[in-house]
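One chain follows as structure tokens, the form predicted alone.
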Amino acid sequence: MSKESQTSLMNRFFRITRKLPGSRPVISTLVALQIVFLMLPTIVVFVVSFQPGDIVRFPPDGLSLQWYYELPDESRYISALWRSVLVATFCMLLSIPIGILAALGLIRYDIRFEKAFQLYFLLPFTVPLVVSGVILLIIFGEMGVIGNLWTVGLALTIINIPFMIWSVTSRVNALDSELENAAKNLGADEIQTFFNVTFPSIMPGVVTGALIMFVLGLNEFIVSLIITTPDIVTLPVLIYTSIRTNISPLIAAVASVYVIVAFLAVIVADRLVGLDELLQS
């Protein structure tokens, strides 16, 4: 496209947006387009799941709940979904004490190699997940624990734990230390101060981090693909292996249910701590 054509297209876009209601029509339009772009794949999968035939079509030939009725009979998908929930729950529960202790330690105490820990917290953004998966596969293989479901949960905890520590650290930083000093002056020992003052104060960060860990554990694919064996395959891995041989509306129905489960987790996070708290963490 020539430069003149691009300029003409942009001018036409701005003329259209000026006619829209609102004080910031351009920004509102761009945000709306971005939301549609992000939601489009999910919408397509959800619509395709209502295809009545065996062949995936978009738009579908009609609307049918046939594949949703067949889901309860697909034991391999039900088992895989159950394993994904177990792995995500294990990941969430294990991350809570680790995240609390790590956040308190980093903020309250002088720790050797603190810079190294801070660099570790950046690993989810710097090291490809496939590399992390291969490293964990080698370690777990040497330990002889490959093939256990808990090893998948442990692997997902290791790669995602920085998100939990960030969430709790933000609340520890906002905690007024005078509250803890007041409790100690009134005779509370260190453990009583922690459970009666510190822990309730950082609870929103703990809940937020735990829900983030659950959602990440539920949706993680690359490391699970490397770590899991055919007997303990999780739902994202099973969906991937299934579409390599046959793409049917049944897969779209399974994926839609999976999206609904993840969406419910976000709703729970909103009810417990609020989306603002979740996004700030």
The other form holds:
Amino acid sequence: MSKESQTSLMNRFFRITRKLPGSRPVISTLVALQIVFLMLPTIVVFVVSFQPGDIVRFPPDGLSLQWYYELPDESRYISALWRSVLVATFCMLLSIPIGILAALGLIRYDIRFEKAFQLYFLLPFTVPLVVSGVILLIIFGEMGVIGNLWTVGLALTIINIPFMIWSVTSRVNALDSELENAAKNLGADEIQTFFNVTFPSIMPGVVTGALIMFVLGLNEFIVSLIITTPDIVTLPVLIYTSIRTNISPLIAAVASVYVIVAFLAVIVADRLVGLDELLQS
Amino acid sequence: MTSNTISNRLERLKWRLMDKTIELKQRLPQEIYQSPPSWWGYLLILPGILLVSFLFVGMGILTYYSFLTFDSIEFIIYEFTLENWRSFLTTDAYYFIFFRTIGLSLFITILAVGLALPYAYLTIRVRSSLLRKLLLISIFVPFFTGVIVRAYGWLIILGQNGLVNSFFGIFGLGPYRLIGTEIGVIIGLLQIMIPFAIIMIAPAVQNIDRAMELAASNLGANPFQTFYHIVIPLAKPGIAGGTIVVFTITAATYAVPALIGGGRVDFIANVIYRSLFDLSNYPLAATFSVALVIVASIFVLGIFQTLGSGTLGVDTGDSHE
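Okay, that is the form predicted alone; can I get the form predicted in complex with the partner chain now?
Below is the whole assembly, all chains and molecules, this chain first.
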């Protein structure tokens, strides 16, 4: 085959592949399979919650709201859900001021051993969660505070705080410090500058961080499993102990709360800061 | 009209508050807010430092506990011993679980990072915004659904009458036992780890200059060559970050081995939990925990050495490296 005909053939080939979705057929197929793989468990749980009768079957042999009608009577699950919401809210509210202060302190001020402090703030990520659970069980045990709900909230704040610091840090980094200087030059003092310039521009980072803290708090499992006592179990722990014995569609209906929350969180994040932004932080 | 006056009043209130704070601040001695900025900086990070100190101090306590004596009646005797470490290092069953944890974690890390690379790449480069949204939703919905709910989903999918076995049933195959096997655990963990890997890799892909890829294909590289020679090397910081995050999380995983593994594919975390609550042997649990941290740290340092700190290193904007 001559060189010219070869190139024209290649050109034609590329013209065709460009019309395929994404113009990268192999990668596209691989990624399409991954989308199915990633979404499958979530969708299956949601679908099974509409299964009539006691036996979990997939695909289901009918659709009914039977289990959702029974949900309000299941006080165990309702109170566990309520506790999870409380714990997640506590953890979110506590992390907002701490995260903002830490991010500003690290970036805006000359701190000696800054690298060391950064590594220190990554500690909750580097210590495996199960080990954090053991540590907090020992410390909270010595302090005699095991069995309180706020202890669980504090524990979740400790293990997830890097998410907050991270997402605020990325915003403080993006903020041009000349803007703050301009505000000060125009006569604003530190407090005015903070509330009118600094705070609004790091707000998206705070919102992203708060959202992540809330949803992770709602979902947290292993540390909660270790440090909760039977009368303050959170919902993930209760679901775990329930599915160890049987996997009735009732639990699917309970678990669907998480599916709905996950979708809502994604929609909220998309509206507020954009999902692309979430990927950046 | 009323809403207008309310917002007016709110605005006025806001200004009055602001004036008051400034006035208050001006009454303070000058040095407080004109003192060296570093002083302020330490104060700002103090709450965060205190919060994390639970873990920092806790690691010390844990190491201390690992040298204490276990007693079946008193539980802990404050007497130093090397017994916990000796039993950890000489018991075959513990050894086996340790190596399984590390081996499976390595395997899952390679698969997850390998699968996340094309996913992250397509998410960043795809032109259609609708498609990008679909890709992003498929990362974040599972990420926000939580481990337990997803493990529950896998129990339904992989079970005897589950989706997978119904599919094989069409061809007269199976049913295969997947619950309680390593394959089941790998599937479950992979699904949890891929979103983490994508989240770590995507920022690095974002930083790749598109012109590099265009140049490569102009010079005659096909899409594979471009991906292999341009995208992968330039995404290295993301790959490093993803590898570290996926490995450390996988090595410490509890829920998936407990639920999908059904007690047959235990990881270290399951042994730690059992020594805490079934044996009440805190010193032994502490020993396993310290050992897990040591192994994870060695791995992380190894990755730092070979691939660099990658997207994990917090960029403060003023570090010149």
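All of these numbers come straight from a predicted model, not from anything done at the bench. For clarity, a rigid core is taken as the largest C-alpha set superposing within 1.5 Å between two forms. Residue numbers count along the first chain shown, from 1.
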Threshold 2 Å Cα movement between these two forms at residue 75, rigid core reference: no
If we fit on the core, is the Cα of residue 116 displaced 2 Å or more between these two forms? yes
Would you say whether residue 142 is displaced between these two forms, judging by a C-alpha shift of 2 Å or more on the superposed rigid core? no
